[in-house]
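Only one chain is included here, represented as structure tokens and corresponding to the form predicted on its own.
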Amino acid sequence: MNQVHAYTTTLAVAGVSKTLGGVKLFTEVSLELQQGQSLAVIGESGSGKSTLLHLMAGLDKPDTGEVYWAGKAINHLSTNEIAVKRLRHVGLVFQAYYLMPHLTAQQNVELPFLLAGQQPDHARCIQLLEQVGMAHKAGSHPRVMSGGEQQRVAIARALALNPPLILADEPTGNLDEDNAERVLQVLLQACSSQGCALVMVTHSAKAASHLDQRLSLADHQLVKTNPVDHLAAQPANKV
């Protein structure tokens, strides 16, 4: 990987391979993502797309290859060092939301500030809740929110510290069609307004069609696709 060029990228994956439980998931996967770009990684269940996202997030390590955040290799770092860097560089959105049930919507959005050892920016957190259409639920707990509402709060939380990279793992997988569409638009609009890069893994070609670029994880490789046929295959090493 060109080290000078790496410093111009928000996320770079260079020659990454991963085997899990004796099963080869993917081999020699490489890609680069610039500020403001959005990328969908499509794949069937078990294809390894969530594992790839976890490698991008520093939640797991590849067997071979390297992951770079803003040009800095992360895989040689300790778990604690990666966690500290991830808090600043990566916003995570999961299918299961993972909101803290005993905290209100606003308190959930403020949580990253506390984890970073900072006083919460209350005005910013309210602004983010407004941005995702959830300011009216700022004082509500997750138990009284719908799935779509919880996911929008989770997106606001992911954006709280203005990270340059958002990684979303099947963020619409548990939602009906209307809520899925709304969550996708909220995610894209929020990322556009903050200028961050977005990677979303999904099994849905329809969801993927909303993003700028699409790659499919199939036969242990990442291949280019298009909005019409998400199984169209051209080898693709870079975005």
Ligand SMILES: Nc1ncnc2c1ncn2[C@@H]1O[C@H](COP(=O)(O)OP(=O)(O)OP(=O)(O)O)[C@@H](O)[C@H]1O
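Under this definition, the rigid core comprises the largest set of C-alpha atoms superposing within 1.5 Å between the forms. Because the structure is a prediction, the values reported are computed rather than measured. Residue numbers count along the first chain shown, from 1. What changes on going to the form predicted together with this ligand:
Relative to the superposed rigid core, the position of the CA of Ala208 differs between the two forms by 2 Å or more.
With the core held fixed, Glu32 shows a CA shift below 2 Å between the two forms. With the core held fixed, the Cα of Leu59 is displaced between the two forms by less than 2 Å.
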Given for the second form:
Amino acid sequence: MNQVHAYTTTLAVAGVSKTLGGVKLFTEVSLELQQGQSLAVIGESGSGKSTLLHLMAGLDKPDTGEVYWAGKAINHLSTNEIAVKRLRHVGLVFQAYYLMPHLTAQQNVELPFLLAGQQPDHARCIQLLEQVGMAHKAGSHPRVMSGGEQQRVAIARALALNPPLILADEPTGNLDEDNAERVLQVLLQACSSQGCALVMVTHSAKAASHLDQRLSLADHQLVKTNPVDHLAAQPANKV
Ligand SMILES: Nc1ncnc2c1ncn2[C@@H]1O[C@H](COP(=O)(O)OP(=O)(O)OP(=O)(O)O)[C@@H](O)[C@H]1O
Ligand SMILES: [Mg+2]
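One more: the block was the form predicted on its own; return the form predicted together with this ligand.
Below is the entire complex, every chain and molecule, led by the chain shown above.
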């Protein structure tokens, strides 16, 4: 990886390999994402998509290779150093939403501000909840929300600090068609209006077709995939 070139990118993954539980998931995966670009990662269940996203998020370390945020290598950093950087650089939407159960929807969205030592921007947080269609449940706790509602609050939380990089693991996975479309537009708007870079893992061909690039994790490699081929392989009505 050319270090100078890496400095111009929001996210760079260079020659990354990972084996888990004795099973080789992927080898020598490389990609770069510039400001405002969006990438869909598709692939069969168990192919390693979430694992790759966790490496991009600095939640796990690759066996070989390096991950760069804004041109800075992260793998040599301590867990705490990465956590501090991640707060500013990465908005994360997990496959399991990981909302704080004792906090309301609004408090969950405001949490990144508190973790960053800032006063929460209440207006921004309510606006984000409105964008994902959850403002009416701002005062509700996760235990009284459906999976899709929790997912939408988690997306609002990921965007709260306006991070340069959004990593979203199947963010439309639990949503009906209208809400999937709404969430997708919120994420894509973050790319177009705020210059965020977005990596979205998805099983949805329709969602993937809205992003700038599509890569498929198959046979231990991340390869370009033709959106038409991918759509043809999926039920047309699945979002
Ligand atoms: N901590 C772990 N130890 C051992 N094996 C693991 C661990 N985490 C994941 N795996 C295995 O690694 C493989 C890839 O898991 P991963 O969650 O990345 O897949 P995925 O592509 O995201 O699948 P899905 O589409 O079902 O979410 C799976 O076979 C999984 O069982
Ligand atoms: Mg997964």
